Each structure stands twice: as structure tokens, then as C-alpha cells.
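Below sits a lone chain in C-alpha cells, taken as the form predicted on its own.
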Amino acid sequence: MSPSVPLQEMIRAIRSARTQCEERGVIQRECAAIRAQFRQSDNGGRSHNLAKLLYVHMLGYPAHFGQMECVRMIASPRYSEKRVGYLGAMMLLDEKQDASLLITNSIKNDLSHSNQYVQSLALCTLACMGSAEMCRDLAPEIDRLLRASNSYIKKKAALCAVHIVRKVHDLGELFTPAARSLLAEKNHGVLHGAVVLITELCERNQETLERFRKTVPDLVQIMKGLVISGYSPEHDVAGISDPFLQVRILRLLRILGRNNEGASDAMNDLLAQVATNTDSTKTVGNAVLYETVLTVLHIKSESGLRVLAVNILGRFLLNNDRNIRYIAMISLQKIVGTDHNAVQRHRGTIVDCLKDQDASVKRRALDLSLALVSASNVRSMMKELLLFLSSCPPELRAQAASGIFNAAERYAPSQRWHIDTILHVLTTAGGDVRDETVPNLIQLITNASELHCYTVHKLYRALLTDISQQSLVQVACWCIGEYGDLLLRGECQETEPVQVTEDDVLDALETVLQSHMSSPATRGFALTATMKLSTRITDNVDRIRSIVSIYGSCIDVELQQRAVEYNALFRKYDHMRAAVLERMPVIEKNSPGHTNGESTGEPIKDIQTLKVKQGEPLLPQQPANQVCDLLDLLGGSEVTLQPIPAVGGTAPGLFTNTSSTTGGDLLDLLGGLEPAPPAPAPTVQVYEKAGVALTLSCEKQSDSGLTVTLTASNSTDSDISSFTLQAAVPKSVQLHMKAPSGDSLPARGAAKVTQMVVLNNPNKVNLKMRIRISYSSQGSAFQDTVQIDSFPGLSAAGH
């Protein structure tokens, strides 16, 4: 290929290359020829060569050696060369390149050129790649061109001024007078540029915003002219007169009317006119209507106009275009808190969107449906949501279950309905619920004393049907252990009576213990339930003793520990077994200073003070009477009782998969180990913003080991989803983050998310931690970072 081939021939040769290697060879030969011609002082084909180089750049090959040629061609007096030179500057140069400073003077000269097309080239280049220094130098020239008589130049100058304002905020005051005068123009291009410039100025400066609020009547007149104007072939798009300008004006009105009643009143009639007269059968009309709705919802509009806006969004939900349905649900999600009744009118349409095939539409419909649940419609909405839960995709099941739990807890018409709803969810999606669901349901069942018989019968039948749902099985085992005597009676008015024998109940629990689907935590529930039945049945105590003794050599340490403790109760303390395994009292949720349901706040406070005063002399007195200590553990005395913080209910403390304080104390008492319980780790709040709070507590495991517990809560009125915590520590510190308790924070602190972080600091460096908090709320994503420089309860020397 000769060095002087035209651009078309080069493109044809590159496209005909069969391999990438062949293509590179063609480009390298052509670039070498272009370099050689760039070195010639008298080169008549400079624009031709630069055009070929720009095509090479578009293919992704290096073309930086053409930057200086762009500078020389911009300074050329010929328009054909200026055009290619400015195009090359926009593609090959940016504000970081030193060569960009060389064209500042050329741009300034061309801005004063007599040819409007040369001026246009300079304006476009400055708006594309002008640096802050260039903008400061050339801003007076742009302000001069904004006042020119040529509409073509004013349109380009307005858009260039937008770039300058974004680069240098202080220059906004320079363009304010000219921007206001542009609103009197008739040319749509100039008006469009003026509206964009005014919008940028108002967003940057509050004083400018107040000044431009006086232009609301002018903007209303321009908008009315567009709405009622007849057919104009120059501006018509699908029957709508210049929809691009209409959308820009509506966005500007939204900014000007926000938190201002006077400006809002001036545009109410216009917005009603646009909302009623715009054709909604075309995408163009829907775009204008959507901007109208956003403007109505953001300003201080009349109540009737807001209802009209919500109805427009309701019509969007019936549109065949999924994108329109999606943005409609996003908008409704944002206003459901302020215009709840208006959104409720479209509840049926929103629920129908749960059946949409698109996953994004289905997710938004779920969020909106959960937000629409209220005390008046909780039964009908829950019926639809439970139906959706049974067929929803796996990625939405956890979110749906969490939302149903929160709504049921907030609006449950009765305790029986509440229990039935949660059991239905556990039966359908028991593997996708949050960790705190089990203790929360246990607490609910404990408090509903009149429903104990009904609940244990229903859970027993569910256990016989399916043991794969771990959360359901855990609750069922707990209820059978607590209320097994009610199950064996067979007398239940609320449900169909079932005759159950002692062997049937023990067979069901043994099935759970032996099933490969049961997790270690579930086996712990089943073993504890079996042990509790030893005081509720009479004929099969030896069988229970045999079951418990088998797990005394279990490979799972937690299960083995419990079995050893229960065997000790049978062998050494059989006279106390009935008292130890008696029915759990009513559990009070989230009540610090409560143990086993009994308030011990003030006595504990006094005892802790006594321990501080007496110190070591108090400790040797502990093992003197282990029977009293055991009674103290069960709430029978107030001698040395320590509070156990209730996290989602106290009852599961005896059989969760983690180390239990109660279980540890019982083992210590039976084995004669050190009885002094550890003091609770101090907790401090390290973050609080926009209703989201994060607390931190530390527990020192060894000389270099540390366990940090992060607890997040949400005090806002809207649920938070996709909640994640990320942590960073110095390089010499080893970090291991365990799985969080969940990824959603219900509104008003209904539940919390806990994240445990294990740190190992072998070099004893000064410990610091940076935590990144990310979550989504009302369709918007939030992210923030907090630095932790000190950890509660740790000495500076240790960490």
C-alpha cells in the first residue's frame, strides 16, 4: 500500500485484513507514512493524513504523535484544515495534556472570527475539552457571544457556558444577566441552551436560584406556547411540539418551585394543562408526562394536582413497555409515604405487576406492595404476597419473607393470624429467612398463652410433613419441648384434634436428630426438646435417657456438651430435673436487665456494685453451695444473678449453635469449673447518620486476638435493603469477617443486623479500622465511611 492512499482505501485495507496481526501490519505501515509526511514542512495533504490518523485512533491504536499536528492545523487560515484540526483536538487532547494550552490563543482568535462556522468550531472545542485555566481566560469572550445577534452562535455559546460553569463555579455570576436575556429569544435552539444554562446556575448557587424564581412566569408562557401551538414540521416529534425543550423547562420549573409556594402557585395551572392535554399513546408523550409528574411531586403543588400525578403513574403501570412500568413504580415508591391514599387506589395494578416476567419490574413491585400494606388491607395484601412467595424467584425470596415478617408484626389483626402467617412463610421459604426469625417467633408464641395448644398441634403436623425447612423445624422442636403435654392431651378447640402418643412425638424428634438435612443448631433444638419432654411424659423416660446418652460422644462439640449436661442432670441431680426443665416464662423482647423473663434490673445493679467493692473475697464463696447457684441460674434467687442481654428473645439461648452463656454456666456448676461469668463487653456508637446507627463492642480472645461485634439499626420510617459492611485494617493485622445476620434493616428499629469481625494483631501495632457502610433505601443507593481509632475495653498496650 502506497503512503498516499486515500482514507477510503485505508479503511478498505483494514477491513479486509483476515487476522489481527495483518491488521496491525497495515496500521503500522500507514502510521509510519503519516509520521514521515508530518515532518515535511510543505505538506498539502495534512488534513487528509490527520483524518486517517483519527480513524486509527477510533480503532484503539495509539495516535498521540498527531497532537502537535492538530495544534498547527487549528492555527491554519483554511477552514477545511481548521475543521479537521479542531476535531483532532477534541479526540486526541484533553485538559491533562500540555499541548492543550497551546491552542488557547487560537481559540480566542477564532471566537472573534467573522465566519460563524469558525466561531462554532472554537466554541465546540472549548465546550468539549476546555480546562479550568482555559475557561477562566476565555469566559469574557463567551459572555460577549451570548449577547451576539446570531442565533446560531448564541446557541453554541450557551452550551459552552454550561461547561465553563461546571469547571469553574465562580464564573456563574458572569453569565447570569445574559442567560436571563436569552429567555426572550424565539429560536428554540437558543431557548434550549438558555434553559440548560439557567438550570446549571440554579443548582450551583442558592442566590442565583432566588434571582431566577422571578422568571417563572416567562417559563410558563414559553411552555404554554409549546403545548397549545399547532403543527410545526421543524419541531414536531410524534405529534408533540419540541418535547426536548418541554422536558428541559419542566426540570427547571421543578428546581425553581421546590420549597417555594409562590413559584409553585404560578406553575400549577400549567402543569395541570400539560398533564391533561399531552398524548400518552406515544413514548414522546410519556416522557413529557413523566417529567410533569416529577415536577408536581417535588414542588408545593395542590392536593388535586398530586392525585392527578399519581393517576398518571397508575396509567403507566398499564403500559406494555416494561421500562415505563419500572419508572412508574420507582416514582410511586418515593411518594407512598406522603401520598399513601392516592397510591392505594392503584393497589390492584401494582399487585398484578408481581406476575411480570421481568425480574427488575417484579422486584420493584414487591417493594411497592410491601409499602402499601396497612392495618385496613393487611389480610388481602398478605394473601397476595404469600401467593407471590410460593412462586417467586430464589433471589427475591429472602426479601419477600423479610417484608412479610415486618408487615405482619406491625399490622397483625390478631396473634393467631400473626402466627399462621409466619408459619406459612417458614413452610414456604424457611431456608431464606433472617437468623432472628426463630427467636422472634418463639417469643410471639410464648406470649400468646391461649394459643399454645393450637400452635403446638400445627407445628407438629408441619414437622411430620417436611423437615427440610430448618427454621420451621427449630421452632417446632422448641414448641414440642415446651408444650408437649398439651400435644399429648389431644384437646384443642382451635384445630382438628389429633391423637398423638408419646412414642409418636419421640419418633419425630429422633427423625430430626438423625436426618442429614438437620444443621447442628437444629439438632441442638431437638435434643433440648427431647430432654424437656422427660418432665412432661411418664412412660418413656428411659428412652429419652438413652437418646441423650448417645449424643454424649457426638462429634459435634456443642451437641456433645449439652448431652453431657443433660446426662449429669439424670445421674446427679435427678431430683432437680423438674425444676430445671420447667416451662419457659413469658419472654420480653429487647429488654436489657431481664433473665428468663423476670426483671432483675435494680437487684443486679446493686449486686454489681457490691462485686466492685468487695472484689476477690466474694469469688471463693461461689462454689460453696452449687444447688443455690443452680437455682440462681434459673431465676430462683438474687444472690449473684447476672443479666443476659436478650437478642431477638431469650429462650433460644439454651440451644443455639453459638456458645451459650446459660449453657456454659450450667456446665461450670456441674463440673466445678470457674463460675465467675465474664463481664459484658462495653458498647459504643461509632456511626449515626440519616437514621442509620452502628454500634461496636469488643471482646479480647487472647493476647493478640480480638472479636469485634458491629450492630446496625434503622430508626427511619422506610425499610433498608442490600445492607453491607466492609472493613479494612492495617496490613500487619489479620481480618476475618463472619457472615452477617441479615442484609436488610426494617423501619423503626424492628430488627438489627449483626456482623462479627475477628482480628489477629500479632505485632501489637496501633489498631485502627475503617468501615464502609452501603445500603439502599427507597430506590436510592447510599454509601459512607467511618474511621475507628479506639476500641472500648482494650488497653493501648495490648492493641
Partner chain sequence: MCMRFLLLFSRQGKLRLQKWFTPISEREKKKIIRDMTSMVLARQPRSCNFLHWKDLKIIYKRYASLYFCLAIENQENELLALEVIHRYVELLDKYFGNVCELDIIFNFEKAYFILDEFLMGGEIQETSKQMVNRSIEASDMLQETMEEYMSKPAF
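Alright, leaving the form predicted on its own aside, put up the form predicted in complex with the partner chain.
For this one, just the chain is written down, with no partner chains and no other molecules.
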């Protein structure tokens, strides 16, 4: 076809402009000329003027003044003008423009034009930018064309129908009969269009899907024809006969076979055939295989077929083509939950992919490797993962570190291994770990009492090598503070003991204190550790005293406060120093001794007579799921802080939030901290106001233990957010609140929030509970309190 000279001249002129400014000038002149031309009535150059305008539009310049010209051109009887007019309509008009409605009539006329290429223009434009109104208007026309026209028009009408159904869902009904009959066509274009249309109809309407299930045998037949048939020059792509149609049919089969035994059975043989016979040397074959694998995995296929599918994915993993490896890993990730064993077989290849050059592949391999860690392979997998961590790209480090922690938490074969692993991660990627790692690790260490000596030795060595990783340094300081005496003793079964003097240890801590690399929190740790050592060493107490007094005038307020208080401990309360700085008790996760603590900012009311603040490191608090602010709730009287022997009073409290929140995080792999299923015990409604209702049920766990489940629901018309419950109980009762199921209550009871509370009543006092409910609804906050004096199902037990 001869090119448009005026258009090409303009393009040349624009391209030869040397600066943006020059280009703008050329374009402005041209646009002015075009506008002038548009105003004139019929002239020979209309189509090339519009084409010029469309080029200018593609460069990013405004072209809305061409919209009416498009409308005019579409109505022209000349094919060349129609062609450019419709192109302009597709580029400049969309359903939001008013002018688009004006072309509805032209489209309608052109749909019944005698020339099929004119019809095709109209169909194409309708499928591209037809608005819902236009679709409704023209749907009957399209239906007519679907039934009675040549294949060229039928295939276009089918896709037009797809667009109409997407815009106006109800019209799906209109096209269903025609779609069904189109499956009998031989022409691939029409067949493809028909399959797309049926897929669209089935995805939108469950009933239609049921009806089209009967077509599964026909589809299987068509596929067989494509797979087995010999070389067909018209549709062949690298040895595969019409891969586009094959993939579409496979997708439709997937939708029809999902959750349906009968349909799945009917396609089993075919899928096996496609999976084994398709040539996988080129991308196109792999595209078909990929679709087949997806179909097999989503329908109710027999296990042999599933294994075949996973093996195909395994083969993909070994493919040289990076794209195919990536695809394989994405698919394996999706099925690692359901077909875990099958995927495990390819673990070796997946782990190798951790070393791939491509960042996307690495990321997928990491996700998959973490999902594949199990009790049996944890040691070898962890070795690989730690190796990966040391060389992985920075954007993946945080994810890798937290994944390793989770896996270690779940499958650690021994405590020492667990501690080693965490230490390894902290040394390699200490900067990328989450904040809660530090308290978690500390808690782990205190629990492994036989490893205290080993741990403190290791950490001391780590501290000597590198003090830049804050998390590691914090843990190390804490350990040295706690177990410094073990370090100084110089004997250790698990590892090479270090001959270290008291001065060495104090030097190490002082280095941390003075280093500019240490964050304020770290320095806090170091100062406290130094202080603790005053009871564990014998000779250098004076040195400690001087260190502590120096920091009494430190600029950092936190350090200053600590130093001043420690000073006071030396001077006025020296007799209490030993007791205050005693070894900490073992912290248990989720133990009933936990109070769902106070956040750091809150002033802890003094329970002891000491004016000294507890000398424990105040760890960065995570926002508590349930701030059980007992003192606030009940006034001073019903304080339930567990009377732990003088020392560690609030210390466990500082760790509670972490355990309840991280407990939730870590256990997320197991499906989250699900609240207990609705107890078989009787449920009683304890609160009902303004549409918010709270019901309570309880279950006795042991002689003194009780689990209470609170369920909240919202029967108002507006959603409720930030819904929290706080609870308080009498003095001797221990309370622990688990993480709630959520904090939003959708309107009209669409979902509920459940909260489990574990109570321990060893003294068997009369059990009461006061609950504070707070939430926000429609932009304002609400708060209310309810007291529960009797618990259902308890009176029998005589509590």
C-alpha cells in the first residue's frame, strides 16, 4: 500500500527538530494547519490530516480537537477515511468522552455493511472502546452476526461479544446459545473466539458453567485433533499445532473441571497425552505444557497425573531458559502446600537456584526453599540458606533472615543448634533482622540453662570481632551482664574456654559504650550489663563505679537516668545491690506469669519500696495486641502483677508482648493463632449496647486453669474498626490474653471477632472479670466497661 506522503513528510520534519523546543514549534504549526483543514468541508486530504494528528497524539501532545473529525470520518462512505476514522476513535475517544456516543449509529450501520472489511472496522472499534450503553444497543446485532455470517466476521463478533459481556454482565444470557453452536466450527479463528466467549460466560455465571460442562467431551475431541494431527502449515508454530487455541482450550477445561469429578475424569487421558507428547524444546511447547500442568493441578486429577505434572515442573527447573525456571518456581510455590512431598523431590534443584544470577529467580527460590524446610532436612537446608544469606542481594536479606528464624524456631533439632543458627544470622545480616529478634534470642538463651556458659563464650568472641551489628551486640551485652561469672571462670565444656580477665570484659563493654556505631539502645544494654557485673566480679567494682558515674552526666537522657539510678544503688542502697542484680529467672513464653505489659512510656507504679527503677534493659516495645492496662482500668486496688520474688518483677512483663505477638507471627506458618473453636460450654451474652454484642463462653482446662472465649459481633449498619478488649481480674488470678482474631467488625454481623483469655486461679478466689471495650465507628471513638461476676459452667466446679 502506498504510504501517505504528507504524513511522512511531517514525521520527518518532527524528527529533524534538534531540540524539544523546536519540535514543539513544528508540532504547533502542523496542528494549526490540521485544525484549519478540519474546518473546511470535504477535501481529499482528510485522512492524512487525521493520521498526522494521531501521530502527534502519540508523541504526547493534546489532540482532543480531532474527536469530532473522527466522528465525521467514520460516517464517510470512503473506506480509507473510515479506516483512519475508526483508528482515531480507538485512540482518542473512550467511553468517558461524550463524542463516543455519536459514533454508535455509524457503528450500527457499518455492522450491516455489505463489505466485510467495513463490518470488521466497526466490530473492532466496538470491542475496543464500546461503553456499556453502546454495548446494550448493539448486542442484538452482534448476536445476529454470531449466527449468520462468514467465519471472518464470526470470529470478530465472538470477541465483540466477550467485550459486551465484560461490560454488561446480564447480556451473557443472550450469547449463550450462539456460543454453544460455535464450538462446531472448523475455522480456528472462530473456534478460538468461541472458547474465549464460553470461558468468559462460565467465569461470570455458575449456572452457565454447569450447562457448559456438557461440552467437555467436544473440547477434548478438538484438543485431541490438534495434538495428534499431522503438520498443518496454517497453524503450526515450531511443531505445535495452533498453540494459542490449545492453551485456551486447556484453560476452559480447567474451569470446567474444577471441583467436579465427572468432568475431571473425562479429561484425564487427554491431559496425560498432551503432557507426554508435547515437544518441550521451544518456548511454545513449554507454554502448552505449562498450561497443562496448571490445569492438572487445579482439577480433581488422579494422583499419577499430578505426579507427572510436578515432574514437568521439576524438568522446567533444569531448563536453560531463565523464564522457564521462573515459571516453574512460581507454580511450585503455589502447590507446595498441597503437594508437599512431590515438591520435596525437587528440593536439590530448587536449592541450586538460590545461586542463580537473576534476582527474580533468586527471590522465588528463597520463598520455595523456606517452604520446603522440614524436620528431616532442616540441618542441610539451613546450611544452604545461611550460605545464601551471606551472599544474597540486600533487598532479600530481611526476608531471608526472618524466614530462617521461623524455620529454625519450628524445626530446631537442638537448642544449641538453634542458638548457633541465630547467632550466625546475626553476624551475617544483623542489620536486617526484626526488632523482636533480640528479646526472642534472649528468651531462648535463658531457657537453655545448660548452654549459658557456651553461649556467653561465643558471644564474647563475637563481640570482640565486630561491634557493628546492633542486635548481636545487644544480645552479647545482655549475656555478658548475666553470665559474666561463667565467662570469668574460664572453664567450658562445649567450647574452647577463653582466658579472660575482669578487665578484658569491662574493656569490651566500655568499647561498646563509647563506640559511635552503637545505637542508644545498645549503649543502654552495655551500661546495664556493666552494672550487673558489679555483683559478679570481685576486683574491679571501683572501675564499674567510675564508669557508671561518668554516664551520670551523659547527654542521652535514658543513659543518664540509668547511670544516676545505678549510682544511687551503689551509694544509698548498696545493701540491696546484690538482690537487685541477681540472675534473672527463666522466662517462659506465654506463661501465666505474664502480664500483657505496660509500654515503655508508661510509668510503672512502684510496687516495691525501692525508688530505683528495675535495672533491666528496656527493650524496644512492639505495640501490644492487647494492652492489658490493669492499673489504669481498675484503679490501684486490683493489681494483678504477679508477686515474683522482689527482683524480676516487671521483667517478664517486658517480654510478654513480644511473646504474644511474635508467638503469633512465628506460629503463622501453622495457620495463625486461631482462637479456640466455639466452646461446647454454654455461651452467655454479657454485653449488648448500640448494636455491639459480646458473648462469653468458658472451658475449664485444669484444676485452676480456665479458658474464656469472648466473641464480639456488630449488628449496626456501619463497620467498626480498631475494636479492642481489655480485661482485668482479681489480685491472685493470673491472666493472659491471646491475640484476638482481628480488630474490625464489619456491619450487620458479617464477621465476628474472637478473643481468648487464659485464666489461672490457684487460690480459688471468687472469679470476676472486668472488660473494657473500645472501638471506633463512623469516625468517633466509643468506650464502655462491663463487669462479669459469674461465668457459665463454673458454678458446678465450685470456683
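A quick note: this is a predicted structure, and the numbers were derived from the prediction, not measured. For the two forms, the rigid core is made up of the largest set of C-alpha atoms that agree within 1.5 Å on superposition. Residue numbers count along the first chain shown, from 1.
Next item on the list: Answer yes if the Cα of L444 shifts by 2 angstroms or more between these two forms on a rigid-core superposition, and no otherwise.
Entry: L444 C-alpha, core-superposed: shift of less than 2 Å.
Notebook entry, point to check: With both forms fit on the core, has D703 moved 2 Å or more by CA between these two forms?
Noted result: Yes; D703 is a residue whose C-alpha shifts (by 2 Å or more) between these two forms when the cores are overlaid.
Notebook entry, point to check: After the core is overlaid between these two forms, has the C-alpha of A579 moved by 2 angstroms or more?
Noted result: Where the cores coincide, A579 shows only a C-alpha shift between these two forms that is less than 2 Å.
Check: Once the rigid core is matched, what's the CA displacement of V56 between these two forms in angstrom?
Finding: Comparing between these two forms after core fitting, V56 shifts 4.5 Å at its C-alpha.
Notebook entry, point to check: Rigid core superposed, N763 Cα shift between these two forms in Å?
Noted result: The shift comes out to 50.1 Å.
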